[in-house]
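Read the single chain below, which is given as structure tokens and is the form predicted on its own.
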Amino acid sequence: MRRSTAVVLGGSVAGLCAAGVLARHFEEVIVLERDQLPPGAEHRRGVPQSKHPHFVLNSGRRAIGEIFPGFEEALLAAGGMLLMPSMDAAYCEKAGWAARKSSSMTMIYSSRVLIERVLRDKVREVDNIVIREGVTVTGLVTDGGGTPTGRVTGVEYRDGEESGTLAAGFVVDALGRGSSVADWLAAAGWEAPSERTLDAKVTYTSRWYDLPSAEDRPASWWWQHLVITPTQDTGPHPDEHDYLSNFFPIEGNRVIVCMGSWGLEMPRKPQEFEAAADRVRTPVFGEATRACTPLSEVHLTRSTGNKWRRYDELAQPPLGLVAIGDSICAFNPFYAQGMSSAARSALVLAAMLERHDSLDAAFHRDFLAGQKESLDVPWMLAMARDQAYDFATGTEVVAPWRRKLAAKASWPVFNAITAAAAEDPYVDELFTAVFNLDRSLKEMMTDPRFLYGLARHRVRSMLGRTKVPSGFDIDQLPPATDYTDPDQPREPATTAAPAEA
């Protein structure tokens, strides 16, 4: 059944995915966007995070592809790069550089602005979606707020100097972290949703660069992506050794150099930025940065707390309205979960619109339950890391003994998984599924075959019987050998890698 009009508040990734779903069920879908949207892949005021690296995880790629067929192909045609991180990234972990070896994980590398441009192009191919730019949403039109039949029936907006209202049979809140929709609902009589929060004081700073041309690039650059994880040395060391650092390739022969930390001050000025890059715990990072040509100023972000508005716990959720993306659940952006989680929520909405003939209480109850199940997966992953810090604040702060356990175990466990995955296809495939939100962390850590794979690798490591070495000296260049090929000559690890607990 085709319904009359749906209104989407916000034209970012979450809003565009929601619009694509709604277009199959409504005669008209109107997207209200505060910004004037650029025709190309350009930054805009409403998406300040676009200046930092972004991934669309595999589950997000599939979800967007279901909503907008051909999205992935269009992103690649526009300059995105399909890479295999285990082969195309030099990864510096606890004991040193990891070895190269093929795996089941692939990723598309591109900028956030290119992802949004390709999505906007796909939206403009849908005849019954209209994007109204330069429009600020100022409130909601409601009826019977807080009652069992209470419903959102439209939105209030301002377009330049003019104000107006827009009737809607359905409204999607995709206004992001700063959405005022919960406040407007409370003012109209609904109970405010409870909020789960955890802020681990993550700050990250990025700068864009032009890469050297292929002819001028150093011969040692077999890699396209550099990843430097924080040190696990508990003794005195520079702050920069605690950074999680990325030399992140994007379209147009460019790279985003990004450094982030938990609870530390980060550089804001270009000179400070490059000096910090030189002090990251491998000299390769600073050398690579200085080999490139700066394109931008330094961009710093502190808005990184996890926040989940629990509309699913309301006794009387508002009918006629759902929230998607950061409007309902915002994650620490370091974990690259936001766009994919939003696209997955849009698929939940698609399933419920197919299943229900009426946008009644049963529809909203089923949608909120399905969305919660989807959001539980990335939320658990974010909590597993961010709960490790004594300075973290919010409702999800855990007891000191759990913080100490998480702080001591999180990176070593991650190292143990990646080491075992290099030799055990089952561990590799399950870890890839969890990383890409196709399986949950709980499923992985209670899987007997997975745990057996970790234990077996530890024993083989203690006996010196592993096939893929680790712990290559971080003061040297990353090893280029492909350990997938048994005929290639082996480079011995120059630093012994202790077995992971």
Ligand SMILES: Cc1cc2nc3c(=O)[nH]c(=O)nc-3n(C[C@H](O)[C@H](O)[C@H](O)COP(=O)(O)OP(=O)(O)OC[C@H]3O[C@@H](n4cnc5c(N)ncnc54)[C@H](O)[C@@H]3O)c2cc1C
Contents of the next structure:
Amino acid sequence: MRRSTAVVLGGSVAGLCAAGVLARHFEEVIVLERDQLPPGAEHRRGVPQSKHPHFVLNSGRRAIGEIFPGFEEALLAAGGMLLMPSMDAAYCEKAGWAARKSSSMTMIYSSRVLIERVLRDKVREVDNIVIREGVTVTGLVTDGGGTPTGRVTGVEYRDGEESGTLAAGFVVDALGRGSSVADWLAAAGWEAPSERTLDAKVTYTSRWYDLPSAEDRPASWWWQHLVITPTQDTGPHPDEHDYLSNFFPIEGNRVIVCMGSWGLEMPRKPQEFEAAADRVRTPVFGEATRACTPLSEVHLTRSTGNKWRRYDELAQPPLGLVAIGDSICAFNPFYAQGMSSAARSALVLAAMLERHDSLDAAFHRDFLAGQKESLDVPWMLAMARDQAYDFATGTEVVAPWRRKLAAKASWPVFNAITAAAAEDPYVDELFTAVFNLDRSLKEMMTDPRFLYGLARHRVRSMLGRTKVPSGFDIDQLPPATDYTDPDQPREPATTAAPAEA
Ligand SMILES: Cc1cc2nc3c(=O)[nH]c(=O)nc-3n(C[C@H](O)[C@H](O)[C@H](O)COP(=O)(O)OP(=O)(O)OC[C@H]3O[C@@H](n4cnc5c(N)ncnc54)[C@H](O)[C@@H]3O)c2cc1C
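Having looked at the form predicted on its own, could you now put up the form predicted in complex with the ligand?
Complete assembly follows, chain above in first position.
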């Protein structure tokens, strides 16, 4: 049975995914978005983070594809590039350049603005979704706030000079990190959800560049993506050695050069930016940056703390409203989890709308439990690293001994896993599944075959019997040799030709 009207607050990734799901269950879905949405892949005020690189993890890619069949093909057709990072990216790890070798992970590289443009195109193909642009949501219409039957029944908005209300059978809050919905609910009588927070003071600084054309690139550029992890060296070194740096290819023969750090001041001006790129651990990063032509200013953001509003813990959660995307749970972007978590939450919503005839307390209880289970997976991953920093603030700061343990163990464990993954397909596949949110960190760290794989690799490496070398000199070019085991061949990813967005 189709329900009447659903209203989605916010027309970015989470809002569009929610609209796609709701369109199968409601006669009409209205998306209220404050910005005028550009027809093409362009930046806009409401999504300032689009200036920085955005990965869609595999689970997010699949989730979006379930909601909007053909999403992946459309993204590739618009210029996204399907690459296999272990073959197409050069990784500067603790010990040096990693060996190039095929693995189980593929990724579509594109800009965030292209992802959104393709999503908007998909939404516009759905007849019963209407996007109302230039409309600011200003409040909620509610009934019986905080009581067992308390329900959200509509929204208040401003459209230019006009203010109005819109009745809704169901409301989805997808207003992003800065959503005021929890405050509006509290003003209407509901208990405010408690917030779990951890701000590890991550700062991103990014600049867009044109790449040299394929013919003009140095012959040594077999790679399309450069990743430089922090040094892990505890001796004196330039700040830039602690950066996590990316030379991130996007559509239209362009690249986003991005440097990020936990807790450091980052460059804001073009000259400082390029000087910092030159001081990154390997000279290849600065040289590659200088070989490109700048297209933008330097963009810097500090809006990166982890924050989870725990609606699932409320004794009387509001009926008629759910929150998805950054409005409920925003992450440190280093882990690339935000868009995928939003799309996964939209699939939880789809499952619950299938399962329940009525949008009653049981529906909301089941949705919140399912969403919590889904969000636990990325949240645990983010905590595992961010809890290691003394300067992190928030409710999830741990005791000093746990902080020390996390600081000491997290990179070595990561290094051990990536080294073992290069030789052991089981370790590779489970790690890829965890990175892509298909399995949890806990499942991985308690999996006997996985632990055996790590131990076996350790012993082999102590005996000098590993097959895939590692630790190539970072003052030299990343080695192009393909170390894929011929006994375990994998299909290489296909690379779409660059196209204009
Ligand atoms: C630097 C950085 C890098 C990132 N990298 C990645 C990455 O690699 N991979 C990844 O998955 N995620 C990444 N993220 C996270 C990702 O950007 C977010 O998780 C994602 O955008 C969340 O989408 P959303 O729809 O919930 O919110 P948003 O994208 O923030 O959208 C909120 C929408 O609500 C609208 N809006 C706001 N207020 C109102 C109002 N009152 N009325 C009407 N409309 C309103 C806004 O205009 C906007 O369209 C990154 C984030 C940052 C900051």
